[in-house]
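In the block that follows, a single chain appears as structure tokens, in the form predicted alone.
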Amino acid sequence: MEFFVVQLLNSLSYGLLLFMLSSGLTLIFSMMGVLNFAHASFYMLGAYFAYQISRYVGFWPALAIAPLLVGALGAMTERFGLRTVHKYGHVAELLFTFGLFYLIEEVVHLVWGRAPVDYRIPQALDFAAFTIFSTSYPAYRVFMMGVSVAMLLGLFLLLTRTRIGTIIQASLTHPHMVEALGHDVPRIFMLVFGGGAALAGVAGVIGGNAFVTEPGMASAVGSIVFVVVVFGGMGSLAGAFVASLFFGAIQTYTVAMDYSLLDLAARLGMGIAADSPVRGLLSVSVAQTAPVLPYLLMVLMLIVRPTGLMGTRET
């Protein structure tokens, strides 16, 4: 019960971490129709910058400067660079961003070096927030929790309540009347493109201590987060919510199991031959396939359900 408890807590706050920088990529593909490959990219810069303003200003004005300036790099990146490739179609755009993830990550070579930076948990949130049985468990778990549900409720609040999430929404049909109607759809476009480099951003801030911060963090999250978004369904937010909770508990569980068939044949009394050549196959524990587990489930998602869990089949 003890691990159970535990795993639950660990798996939620991954999987809102998930979402955070899932709900940006949503939002900039339903809206712009750009799979931006770059965006855990501005992820990886959230923490690094946050790291950067932490050492002179502290933590928390780092927690506000830093997905201010990722945002604005995002709003930069979609008006100078994906707004003059549009014209030339979805593949120059993928080809866009495709190099733009290398780009700044050489970028981040340059200025921070190839090893991890020491950007630690604040003092203020280092200790624990209450004990599970014999478990300690971090007050800075339960703050990243706490930062995501907010970041989630501002953003639903925002997309349904708001004058401003009616444009956008309605510039996600109807580009052409809300354009008739007086508004700037070429900038609407590009804060959103910026909003979602800024929620990224905040996963970074908070992420990058709470995990690693060093140059490989872009490709090592970027990979979950499109299987997130393609097994949510490609531009539904509420997919690609039930989608990270999902897979942060799929990838949270599936690391500290180490079970296999094998184990599971024992106990029920049936013996497999040393020779055996299915033995080295059943003999693989449940925690050796958590890297390929959630590729594994994208591909069925595909082949059963295109569209993902909540999408809806382009017409």
Given for the second form:
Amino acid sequence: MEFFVVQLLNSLSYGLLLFMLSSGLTLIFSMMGVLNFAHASFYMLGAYFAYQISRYVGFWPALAIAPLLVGALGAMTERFGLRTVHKYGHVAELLFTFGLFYLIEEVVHLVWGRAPVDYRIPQALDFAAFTIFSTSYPAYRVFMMGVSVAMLLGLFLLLTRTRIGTIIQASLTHPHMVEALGHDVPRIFMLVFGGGAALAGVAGVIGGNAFVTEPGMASAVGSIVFVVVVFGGMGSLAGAFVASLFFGAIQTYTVAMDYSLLDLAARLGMGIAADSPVRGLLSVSVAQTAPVLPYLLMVLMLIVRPTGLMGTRET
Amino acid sequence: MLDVRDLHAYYGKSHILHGVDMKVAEGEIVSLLGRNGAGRSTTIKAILGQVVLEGSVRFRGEEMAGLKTFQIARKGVGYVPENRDIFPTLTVRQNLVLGMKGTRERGRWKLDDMYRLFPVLKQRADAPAGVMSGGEQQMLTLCRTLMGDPDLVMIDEPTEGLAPRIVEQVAELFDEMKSRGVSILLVEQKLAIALRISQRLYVMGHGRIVFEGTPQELRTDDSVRKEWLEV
Ligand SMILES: Nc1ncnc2c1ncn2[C@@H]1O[C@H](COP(=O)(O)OP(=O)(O)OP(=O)(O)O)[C@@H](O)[C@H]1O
Ligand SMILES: [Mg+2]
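Got the form predicted alone; could you also share the form predicted together with the partner chain?
And the full complex, kicking off with our chain again.
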């Protein structure tokens, strides 16, 4: 029970973090019709920028400045990169974001090296928020959830309650019509790309110190976010939300579970002979399957429902 | 007001318009006729800057060729596409409000005008636009464009697939637009309507203007009708 509750909180905070990435990726995908391979690179940059900035002025200013920098980089990526490449079609755009991913990774290697950097959670938040049964729960995790929920609530209100939000919504599906009504759609594209990058940057700032800030973080998180948007249905924010929480839970629970099918068999009273050929397979613990499970689920989803959980368009 | 000269348009390598000349005067309703594939929609899209073009498009004396679509729209050119591009997930009211170029109602048309002309838009104001019928969606598309207070509206096949009663309503809206001094460039399949409401007509064939004249002249010109309009 204790295990269950603690892991529930962990999976919620991780799932919300994933949604900060997958929501931006989904919006950008709906708009451009192209998956942005470099999206998680903005997450990584958020973490590194926050690390660097917090060394000079502390965590709190970094929490605001790093995402703004990342957002500006994202907006420039759209304005001076993708917009030019767009003429040559989707494949060119895809290759562009692919190249950008490696470019950012190399730049991070050059500037900060290959080893993890010492980006820590701020002292002000380094205490136990409360105790569940006998486990004390870290305040920083609670803070992460708070920031995620606030950002996502802000995003939701922006999209549904403001004029620019309705223009963005309309531009996602009918950009030509929106432009014919006199709205500067190219600028909207730039803002959405920049906003999505900034959101990923926020996730990097609050996730980088909770987990690890190292050059491999973009590809690690990027592949999970990719699984999330495909599983949830490309272009569906609701799908991305459900899938983010789902994979947040899957990843959190599975890595912590040390059971195997062999244990299950034993509990059911089925003895498996020590020299049985299936014994090796059955003794694989749930935790050991954790890395492949998301991809397995994604493949299964694509077989059962090619559009994903709530997607409408084929990928 | 609109002065198109030697307009050429291209989709990739295919050359669609071969030197179109056409004019629309202040407050005038002009129809652009022709068979399927003649290049009528392409002409409108070229004026709006949505396809690759050569030639000159002057609006109130100002050259618009080369401007971006949203810049052309802001000069006062409205567009109602042939496929009724409503924003289906937004409400009817949100659709109308997105037609406005700023945050306030300005110029000739207010939301209430639209609600008065088409009460169904008021009844459905808070419903998603996607659930309305085809005819209602056509009204919405027209009204949405008018909310941007254009001086010239280019309308592509507004009555296609509509019930006669709705067609009548559309025609009434055109009268209302004319009375408020809005010029109309109309692509219309139904010859009877075009002849009734237009001051002048152009007929297109294979990307060229093959006839220009008044409704009276077109009525009496059997050869043009036979060769370029009737199927
Ligand atoms: N996106 C496009 N790419 C390539 N060719 C196109 C495209 N759109 C139209 N065309 C071609 O351009 C020509 C003119 O098309 P246009 O849409 O202007 O015709 P139209 O007169 O509006 O007729 P209708 O609306 O009945 O099809 C046609 O031969 C059509 O096949
Ligand atoms: Mg057409």
